[in-house]
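One chain comes next, on its own, written as structure tokens: the form predicted alone.
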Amino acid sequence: MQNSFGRKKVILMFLLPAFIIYTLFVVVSVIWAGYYSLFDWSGVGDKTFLGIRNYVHLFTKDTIFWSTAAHTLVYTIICILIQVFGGLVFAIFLTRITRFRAGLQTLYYVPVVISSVAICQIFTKLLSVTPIGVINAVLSIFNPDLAFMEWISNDALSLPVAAFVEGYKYLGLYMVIFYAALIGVPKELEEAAIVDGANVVQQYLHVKIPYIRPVIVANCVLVLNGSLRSFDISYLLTKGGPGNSSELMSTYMYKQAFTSMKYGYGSAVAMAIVAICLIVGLVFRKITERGDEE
């Protein structure tokens, strides 16, 4: 009895200090949030309730909320692809090789340090039409039109863009971590897949990466949340723009309460991005929970 009283107390030591951060840090500021969206305030001076109203007009008048809640979704799944699949794919290389690992892996982690503003000053200068940067420039060997090719500035490739450079940057960061994963498979695994004649390939598809496959979930789970509230990158390479083309939910929160100075509106776009992201991430989670039964 004495024993399970102290494993709790340890236990409780451990998880307070964690739950108070979280609780005042994300809780209460979630509350403030509810707290204000009730109300027409530019953030300063008196503010006016409204109930429910700013909801109403986010959810039934508010078309652009809406096309954010469709580029955030499409920004969410081009970063998925390239930082949970394309750190993978990148790791399984590491794996295969036994010169130059050290490098190559300090190399591929570099841009996750970098800080995003200098990240998208280099894709900014890698992207220009004037003067012609590096892409375009290289672009223009096969065929000369493209070194005119509107990278940042076109409403139909702005999304794709900053969804790839938020890839690039944090693609390092999952391939560390499904690295650490595939040197941590069994030995006795693979070659009992080597007895049974697999090849490279089939010794990956049958018995390493299902093997690792928490850890794939784990990383999904955290690009997912990391992408539904992207902002940086975004707001600083496009802004948004041109236009509403490239704009996500939590740069147009941004805008509504700070720009435009309607606190109270942002705050109802805020509660909204909260709603919208538990949902999605319940959904995954229930969603891989019901493969790992089956």
Given for the second form:
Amino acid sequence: MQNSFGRKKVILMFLLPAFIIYTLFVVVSVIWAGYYSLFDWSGVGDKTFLGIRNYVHLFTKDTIFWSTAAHTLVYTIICILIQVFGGLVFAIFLTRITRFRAGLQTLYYVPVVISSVAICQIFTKLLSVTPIGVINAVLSIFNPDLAFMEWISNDALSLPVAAFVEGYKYLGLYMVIFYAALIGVPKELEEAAIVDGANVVQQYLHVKIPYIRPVIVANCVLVLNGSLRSFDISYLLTKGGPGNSSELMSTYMYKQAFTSMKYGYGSAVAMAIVAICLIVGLVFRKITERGDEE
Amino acid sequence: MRAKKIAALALAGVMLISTVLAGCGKETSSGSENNSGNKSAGERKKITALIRGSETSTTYIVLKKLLTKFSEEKGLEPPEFELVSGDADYVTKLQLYINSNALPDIYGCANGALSKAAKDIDSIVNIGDELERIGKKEDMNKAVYDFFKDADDGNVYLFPESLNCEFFLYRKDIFKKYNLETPKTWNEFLELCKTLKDKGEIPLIVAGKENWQLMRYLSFAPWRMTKDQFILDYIGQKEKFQTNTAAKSGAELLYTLGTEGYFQGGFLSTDYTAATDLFFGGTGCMWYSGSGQITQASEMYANGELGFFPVPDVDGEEDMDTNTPIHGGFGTAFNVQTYDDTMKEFFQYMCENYSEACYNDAKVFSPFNDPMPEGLDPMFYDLQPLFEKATDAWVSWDDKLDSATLTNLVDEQQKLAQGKETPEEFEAAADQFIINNSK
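The structure above corresponds to the form predicted alone; please provide the structure of the form predicted in complex with its partner chain.
Full assembly next; the chain just shown is listed first.
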């Protein structure tokens, strides 16, 4: 067995399908987008070669793009807070209970399998102002003015609300991963901590959470990746509005390419997203690697 | 082992070649095509159509009926429909077909960049000439015909899906309760909104999530005062929002309606379906609607709860006579490269039977001035005088503007309606958009 896995051909056989698919669907697409980004093209008719002018405009004149980058950063932070830390808290909660655990686990996981369209419809109704949705109806019990609180159509709140909905949708997924990691912590470590006089909080803070640190880092990377290129929730819930208040890099790219019919410029935005994702990913990896060495 | 390898390679090769050959030899839905996409004469098997919308859309209902019947009569296979609901998805699909020169026989198309692109590759039939050929040009409503006139050459390349007229629906019972009259001018309209708001009512329902709904308020004054002059001059950079009285009136109107709270709360997150449900569910006093809503309005109208009024005049300005926006909806184009004798026959058949399908199946007004059948909803007969003599069509900014400027204006009008920017700031931004996007 060891020998056969050591053979180059066998390794190649296992790696090749994934490599080919990845190259076809990711690498080729990125190269293709890079090619289009050098043109002015409306999607129909002839393309006009612009060289790097799309990039010059993007990085020097397009203030909306930079605001969408800032929005994406805020969006990502909120998503990490909800999905990673929220997921961890929920997983800890699950490990502490013995009854209804499976039921609750399933319940928390349900939003993950519901489609984004349905989730957005549910939240649109819940947060509705006219007619008053459930959230405002409940809030108005405490303060009648809150009955008219605008969530989705308020430019100060639309971005956090969209991030919250995204966080809510995927929280269950990370909760399950954390739960699996937490129940995998060796009992001996927990018992040793108890013998040393650690209380429950200390057991988690000093033993269990440090033990599952690689899982936390992996989840952070997953959420980071997902949030940086997040599209569906923001687009379906707010369409990036009002104005551009909840516009993310990906929705902006879509609007440029498919709504404004500026395929070349949209491709330049797409390339910028790829570059930003790579940079953020590499920086995050460096930081976490340094943490590992320490 | 070696023989096995050779056999596997040979098998893979055969599969690859057969796949490629199958692809090359694939018959398109409307018959075999040569390399240029043209169909060989006499080989038509079916008629294909690409339609923007769902199975409840007017174009689909009408064309489904007419094409099916025609195909049966001519011994063709049943027609093949491709439906794409989302606007952006549809445009992407159409671009794909235009770029690959593989347009179907019939396709939905807006009057503007897309029809121009189809014209550039010689893939769009001159509908005006065809109507003249079959003697139906004079039978078409003048305003609807006018709506589809090409901005460059004045020809008509698109067939209207129906005659759509737009108007304000209002709650007669609420107006009666407060002894209110329908407004004749925009100042009266704003006073009316103020009165209704003071009485604790929601004056106006708007689907602010839809681009076109807020844009109507922006373009009412320019339309009444200049028809398409302002928007065409704006596109040509001969006119500015900042200096044009009509455009400034439009921006001011949208700003006032939004910031004075005359729209329903959370209007920017209300889509068209939700707005429809709100109004016909009893919320709000007025709603800018159209003949496409007759079915929903029918019951309330019959009970005397609903009335309608046209677009008000701009105070102190010279307004054109037509005050009811009339348009032909999303246009239908015919592919000139597949426009053979069968398609010519179908075009004539379609024109002769279009009104019947509109009234009886789709429940919409026909673009032809044919007499309306008896037994329709009373609203049909009451609305007809609004557009009977209209000669000027509605001017849709979303058709005229380039996509980039339209997208910019849509984002900006939301800020204006929310009061996040003043009309002056909006006007300055709008003037900059057209300059930036023309570069």
